[in-house]
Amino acid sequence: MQVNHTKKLVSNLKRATVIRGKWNGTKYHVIHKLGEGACGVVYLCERNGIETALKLGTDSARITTEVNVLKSFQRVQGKRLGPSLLDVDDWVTPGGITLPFYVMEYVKGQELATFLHGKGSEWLGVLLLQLLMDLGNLHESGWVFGDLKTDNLLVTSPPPRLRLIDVGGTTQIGRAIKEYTEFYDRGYWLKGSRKAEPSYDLFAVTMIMLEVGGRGRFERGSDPRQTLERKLQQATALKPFTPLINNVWAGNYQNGLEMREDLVNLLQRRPEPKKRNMPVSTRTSRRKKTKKTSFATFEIGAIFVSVIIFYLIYMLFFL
């Protein structure tokens, strides 16, 4: 009963609530609600006239875990990946309960399908690329991910940085997949096991791609792997990273930077047309017909190489 009525308590903040923390003495003022999990709830709340995002739980050892989990992605990684952890500490309600928080920094943005929408699949790629640099070094320090899917997304800007937010579903490898959503998770799919291995993070990976490329997500019907496979047929913006998607689904990556440097690949491929001999006369006029539209393909393809350019730089100078 005293669990109830705890979990309640932490679900049901009013705004302007002051968490005060007991070790630090830290002041939060509560704003609103963000979101709610497994095993706790994070508050979008003020500090000295700065916005930050405050994780309150029930569960010690959880929340410990979690706070471990942003550590580790500063370490590894600096402040790239998850949020940045400023505060651990226990906040004492008015009712003498002791409760755990930690608190990050505030991640503004726009979700993934928002930002992509009228953009090309290049954006998509690029973004991409930054996901799985995170993924392969998280992995590298014996991490999975775990529940990544587009609800813990944000594309922040300017330049545009894709910002995961939720560090809940983070397992170490080896051990089973605490927190997962269905229609991410490879199980679900019949894919794969729920073992914490980085396979099972690019399988959910492939399913953010299929989301935000297809017509967002869908049913796994009475035969999830064929269901699969006509969605990703119906997908034709995904048309180009059909390869990569494949690879995955066939367990051939062991990590996230093994397929990054295939998408690498990928996206650097130009096909070059195949000569044909022809009379002067046709090429003069195939000339004189095809003149808007290869003028159109080098638009396109410049456009695409300077976003390409574009993120090298942005990578090697501000990364």
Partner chain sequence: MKKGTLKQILLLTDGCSNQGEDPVAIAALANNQGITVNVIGIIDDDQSEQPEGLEEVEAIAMSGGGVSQIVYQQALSQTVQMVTKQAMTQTLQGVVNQELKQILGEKKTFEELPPDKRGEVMEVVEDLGETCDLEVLVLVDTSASMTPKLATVKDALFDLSLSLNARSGNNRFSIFSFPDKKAPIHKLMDWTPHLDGISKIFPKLASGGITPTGPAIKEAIYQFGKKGLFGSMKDASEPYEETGF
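Form predicted in complex with its partner chain, following the form predicted alone:
For this one, just the chain is written down, with no partner chains and no other molecules.
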């Protein structure tokens, strides 16, 4: 009963409620609710005329875990891996209950699907480049985002920029994924483990693509892998990205930057005048290409050598 009561309290704060920090004494005025997560509720608040996002929770341990992640991002803030952390404190409610909270920079933006509505697939490509850059940096600093989903993405503008907002699932590489959402989870689709590896995030990226490029989320059905293949075929908007997605599903990328590289090649490719476009440089085809070149070099070399031999014999004969 007590727990339910506290949860209700946390998610029903009225406008102009004052949240005063027990340790730092900073006052925040509630404007409205921004969203509700697994371990707390995020409110838009105002502090000295500045808008901030305040996450109020019931479980001190989980709030602390998230703060730890935000703090470690702070150390590489030059690369901007998530919203910056402004304050961490407790609020003692008028009823005497102590609730933990932390305050972040308020990221104001549009949902991904709203932003993409009515725009061409080049915009999806551009935003994906940004996302993969952020993920790549995250991976390089030893983290996996984990709970990557459209709810945790916002497009700020101008200029349009995709931002990661909820870091609750962020996990150190090599550990077990802390938090996930089934639709984006490769384990759920029988496409791999729940170990925090960069490729875990990349799978979630492909699911975001299927969601916004197709018709939203879907059930896994009796044969999850087949369902994925079918949905990919049905999503006509994703046609240019099909080889990229298949590469992720085949586990061909080690981290976000590798996938980004292929996406860059794919987006910058100009339509060729004569033949129909050949698929992107998939990892395998690239390998084949290199093989082909080396074979060609070998051929040229062989011809060259035989010409010289022929010439030498010719010279000897006539000497």
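Everything numeric here is computed off the predicted structure, so don't read it as measured data. Positions refer to the first chain, counted from 1.
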The rigid-body motion between these two forms pivots at a hinge, and of K195, P159, E105, R215 that hinge residue is E105
